[in-house]
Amino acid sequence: MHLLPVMEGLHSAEAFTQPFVAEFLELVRQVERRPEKFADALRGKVIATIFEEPSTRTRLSFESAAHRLGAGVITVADPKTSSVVKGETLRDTARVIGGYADLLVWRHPHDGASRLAAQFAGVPVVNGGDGRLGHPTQTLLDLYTLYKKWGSFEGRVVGILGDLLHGRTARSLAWGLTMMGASVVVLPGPGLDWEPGFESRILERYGYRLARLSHSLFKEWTGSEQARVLEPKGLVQGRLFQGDAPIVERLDALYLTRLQDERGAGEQSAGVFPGLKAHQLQAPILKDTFFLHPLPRRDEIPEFVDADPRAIYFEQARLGPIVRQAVFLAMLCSEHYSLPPLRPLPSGDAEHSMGACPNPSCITHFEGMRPPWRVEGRIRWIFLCAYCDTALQAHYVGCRSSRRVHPAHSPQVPKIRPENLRPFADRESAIAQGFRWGGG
């Protein structure tokens, strides 16, 4: 497997590490406290914002951040005015705009677009939101908002409520919170839960476990009094994690998301979409709960909540340009603002017989490409599309070194080094490529 080159830029909250986030949050604090110190930090740099989906807050937040640092900004704010309508591929667009700017911020309707763009741009690419996959700078913003309130995430309990199936901010935040040691209560709207494979990867990556807890309020939101919680192993906190389905006594924060109609969520949801109601605000479980939302909101947060001191979503939005200033400093001024490295996301290997990516929203379908693969896992290898993180079906796995192939469940497979892995959909394909049957 080709472990290099990695995709330059910031594409996924899955790439975050605790050391990176800890030092990044301190950099944001510096920018917030002494903005004048950074006013000319990017003088002479050009940042391009390419937004192929509608955006107000995210685009203006990035552009405000660039201007506050002294950078120039060029932008594509309406894909109807770009060469996309002429049939230009994302790869060619990245090549061209990468020659005009020092960094690209890319928002795209398809999963994995920023990762693909990064392989052709020649400059760092920052994911401004791609399909339902992720929104890493929003997660850094969400984490900083809570960091200002708490200082530490360990022992905190955060509910994520709403459209988890299509909500990229919810997915990214789940990675960020668990990486920082918080517990995540999963509260999907009816019919809007994320796929189990996504959750399983988080549990394995951070050594978390899946448990259940209950509260009568959950039934108003999800249709069931029980909810899943992703928690650190060995954590015991009062009544929270004891018994089969203990009653949760508090949420430290509740992150609400809207129904993602633009990705077909309205057709998949069943029942009333969850949100805050007036009577719920008096529930003891929400007594000290901060309410967050990536915005724009709809009916899930009525306007009467705005005056509540627990509502911090407008403060959250205000911090957007400040957090994104720190992103630009880390990407373009690393000699002065060096941070611990991100976890690399390999660019992947397109050599396989596993077929097309099963995710219909993956960028590979729209670019006419075979999905490159990467691997994750501690106990067993999990093959993922390197662009959209969707699991690929490898029923047989070969070793490039020994030239032997084994069933995917064979105990021999985890012993194969990542660079020697070669996945196959069937045994015949492996034999045709010169691999010998290794059994298992």
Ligand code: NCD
Second form
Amino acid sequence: MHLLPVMEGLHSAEAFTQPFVAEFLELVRQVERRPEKFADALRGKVIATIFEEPSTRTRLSFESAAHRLGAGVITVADPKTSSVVKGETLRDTARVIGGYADLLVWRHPHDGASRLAAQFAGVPVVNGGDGRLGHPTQTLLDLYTLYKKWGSFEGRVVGILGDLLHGRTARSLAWGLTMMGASVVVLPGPGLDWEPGFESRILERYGYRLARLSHSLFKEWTGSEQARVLEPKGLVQGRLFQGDAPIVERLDALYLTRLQDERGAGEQSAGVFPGLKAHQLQAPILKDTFFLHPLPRRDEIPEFVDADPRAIYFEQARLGPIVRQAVFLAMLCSEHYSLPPLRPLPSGDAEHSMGACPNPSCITHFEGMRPPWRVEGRIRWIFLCAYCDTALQAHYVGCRSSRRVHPAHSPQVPKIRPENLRPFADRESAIAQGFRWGGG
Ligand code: NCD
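I've shown you the form predicted alone. Could you give me the structure of the form predicted in complex with N-carbamoyl-L-aspartate (NCD)?
Below is the entire complex, every chain and molecule, led by the chain shown above.
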């Protein structure tokens, strides 16, 4: 299985490692304290920003960051002015623009676009938001904002509220916070929860457990008094028991998000979209809670909240260029600012008979490609699309070395080494490929 080289770019918050983020946050702190020290760090380099979806903050903060480091910037701010409208594939666009710049920042409407672009660009690609999948530099910015307040994430409890199904900032942040040791209270608007497989991967990766907490405020937001919480297994918290779920007494931060209409969220939402209301601001659970939002906001944070000392979303937005300066330094100046490696994401294996990726927003559908698969950690019976992380339908799994095929749920399957796995949609295609029936 081919692995992407480590600093080929920044595609997913799930590729972060704890040492990487810890040192990255320190680098941001240096940039914030002594900006003049970095004024020429990228002299002679060219950054391309390619934004195939609307953006104000992300594109301008990346461009501001590039200018502050002395780099030149070329940009596609509106895809209608580029060859995308002529039907050019992402692969070809990446190949071409990769020859014009030293690093590409790419925003794209489809899940997994950044990972695909990185395979063809030949220069580092930084994901500026791809579909609903991820927005890793927003997460670095969110983490830095909280790091400045807290110094460390362990023991902190953060609620993520709103459109979790379509919100890439929410998904990336869930990876980032759990990786840093915080607990995440999952607060989806009605009908807008992320899929269970997403959460299971986080739990498995970081040794977290799924617990339930209750609070009357949750009912106003999600329709249920109980909320799921992703928390470190070792955590022992003093909790007040009442009914079948402990009551949560405080949230250290609440991350609000808007309804993502452009991804069809309006049709999927099954009730009133949650946000902060005047009477909620007095609730003891929110007494020392920082309010964050990636912006743009809609009605989920009324303007009267802006003057509240707990509201830090504009401070968060102001840190955008500084955090993105550090992203460029980490990607392009690794001889001076060498950070611990990111976790390599396998580019996947296209050999299988599993059919198309079930996620209609996956980049493979728009590029006429079969979804390459990867497996994660010890979970060897779930085959994920290597671009968008959606589970592919593998009903049978073969072992390349024994040439035997088993049903996907067979106890034999977890014993197969990852490099020997070969997924099939049905038994017949396995037999046709020369595999023998190995039983269940
Ligand atoms: C977010 C995005 O584009 O995902 N915006 C941003 O980058 N600050 C959030 C959003 O648009 O809702």
